[in-house]
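Listed next as structure tokens is one chain, alone, in the form predicted on its own.
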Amino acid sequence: MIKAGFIGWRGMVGSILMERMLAEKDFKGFEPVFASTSQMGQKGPDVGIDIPPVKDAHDLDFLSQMDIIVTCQGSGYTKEVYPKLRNSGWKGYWIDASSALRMEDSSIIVLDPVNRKVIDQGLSSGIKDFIGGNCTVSLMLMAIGGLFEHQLIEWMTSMTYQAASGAGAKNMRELVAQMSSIGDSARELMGDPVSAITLVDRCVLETMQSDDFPTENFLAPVAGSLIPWIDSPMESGQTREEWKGFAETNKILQTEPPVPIDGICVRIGAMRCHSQAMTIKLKKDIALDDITGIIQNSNQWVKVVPNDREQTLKCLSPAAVTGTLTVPVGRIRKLNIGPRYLSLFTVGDQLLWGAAEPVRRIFNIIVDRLKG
């Protein structure tokens, strides 16, 4: 029997992870162990079948008796266990939500609906390493993964819309913190319905503005506001989380040369979806409605937006989104600068194809591969 380790289970990607493997019934021709950093011991989570204790998940021995392990416990912990892992001769598979083998030769960034074919060709020549890409390239491909599989675009750039999730759960907590904390702050005011807006403006900004308002984890206000800064400097002018959508998309695609892509990434007060507005230049000029045909059928989660109003207020916002594997496209058009110029705006859960789906999915190729 196949043997899987799952490590980090209980975090917010983890806990996502499990609710998408219970509701497709994927724990099933494997044996599932779990382990914990801090927990073990105790009883594991409900999966429908009978488990051993949560095991420790620094135990070498114990991971070392894993065909796959899956950990979405974080870089950290990446970092500090797989190369003593992989040094004491281990030779299973290690699936990883986290950044820390992402850009390593080793590796193989995965999201099998746009890259099943490099997959494929990294099972047969023996790698053993499946990472989670960023979730913005993650959602940005699923949404135009079309336009690069038929090689149509010569540059673009994401300006992208975060959701507090992409922080951690800390963040999410923290921006309904500063949601609630302005309420409470015009409560009074907007109660009044002859107050003068103005006055509510300064209310507002002033709670913002308060030695008070809860900044500890994003050190500046989002709830009404925004941070157009996400993640470490680079010597380039780019945050490393803008590096990332050159980096991470042409490693995914193995594309050569590689398509350049820039961007501003910024954080906003949406809970847990990603929002991106992007620009791209065509290699060449094709027609709208063939451009709308290669986005719709690329992939069975991508859905066309109509330009219109209603179907975008309907459609394409976080609040139509989260929970859901759509990935909607919309305010698709032509830009006045040239034919070859094209915009979109897109939209996708960050928890599902922006970490966990994609892990799931790997895991379940790896499964059937193992099984034969």
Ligand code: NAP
Second form
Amino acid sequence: MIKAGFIGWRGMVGSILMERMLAEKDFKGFEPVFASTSQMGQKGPDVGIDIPPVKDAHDLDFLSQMDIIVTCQGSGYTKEVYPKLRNSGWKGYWIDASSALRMEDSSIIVLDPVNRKVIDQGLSSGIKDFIGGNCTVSLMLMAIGGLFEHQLIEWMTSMTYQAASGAGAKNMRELVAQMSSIGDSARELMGDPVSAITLVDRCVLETMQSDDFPTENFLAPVAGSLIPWIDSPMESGQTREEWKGFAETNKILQTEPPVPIDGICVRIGAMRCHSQAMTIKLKKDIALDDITGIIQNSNQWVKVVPNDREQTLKCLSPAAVTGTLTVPVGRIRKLNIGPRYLSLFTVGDQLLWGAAEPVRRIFNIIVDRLKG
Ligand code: NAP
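What would you give as the form predicted in complex with the named molecule, now that the form predicted on its own is on the page?
All chains and molecules follow, beginning with the one already shown.
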């Protein structure tokens, strides 16, 4: 029986992974063992079958008995444990939601609806490390992978509107705390229908600028504001999040020569859906109907939203998409700059296609392969 070790199943990405695996009835055909850095000996998650008590996620003896290890624990854990395990001679499959091994030559970034061919070639050639991509990059490729597949993109920019969840559970809580703080401070003025809006506005601003406003995690207001900076600085002037757009996209697709991609990544007050506005320079002038056809037919989750107000408001927002695997793409039109300049907008749940779903799917691909 295939043995699969799960680490990081308690965290935000890990618990969404467990939810999805349960919903898809994935817990069959292998023996799951759960490990933790803090819950050893305790009861594991309810996955509908008997499982042993939680193991120590640092125990190399235990880890080396696994055929597959799935970790959503984070880069620190991977950097500490992975080299020791490989150096001990372990030859199993390592599936990871963290970025630690993403850019290694020995790994493949997984997004099988878009790069199944790259994954299959990697499996056949003996690759053993399969890593989930950056959430923004994965969501962008779920939306417009078809345009890449048809080699239509000369270059593109992605201007992002990224949710709090990308920064972790604490940031999601802090966003709600910021919203509450603003709501609480303005409650009395809002209760009076004739209060001047300038007073409400001043009250909101004073709250956001006060020392009590909760900004421990974001370091700035996001509710009622935004932060045009995500992750660490790079020498290029990009943030690391912006750098990933080019580096990871081209690694996922193994494009040669690489397609130039850049943009500005912005944190906004959404909970768990990232949105992106893209400008694409096409290699040739092709009709809008053909473009929408290519986008719509590239995978079963992408959904073209007609470029009208009613459908846009109904389908193309974090509020409409959260908790679903649908990746809507709308506002598709040619820019008045010229016929080869395309503009579109997309939204996706960053905890699903941006994190847990590609990991769940590569796990099943590998289990099926091992079962022969
Ligand atoms: P997280 O929620 O902070 O969970 C990580 C670990 O923290 C858990 O597995 C758990 O490990 C421990 N933990 C401590 N206290 C906990 C508590 N009260 N509840 C649950 N877990 C607790 O991390 P995450 O946001 O899921 O991210 C995991 C990895 O995925 C990171 O490398 C991240 O960069 C990557 N990733 C995240 C996203 C995202 O949107 N957040 C997207 C793609 C990739 P023990 O059981 O060992 O204590």
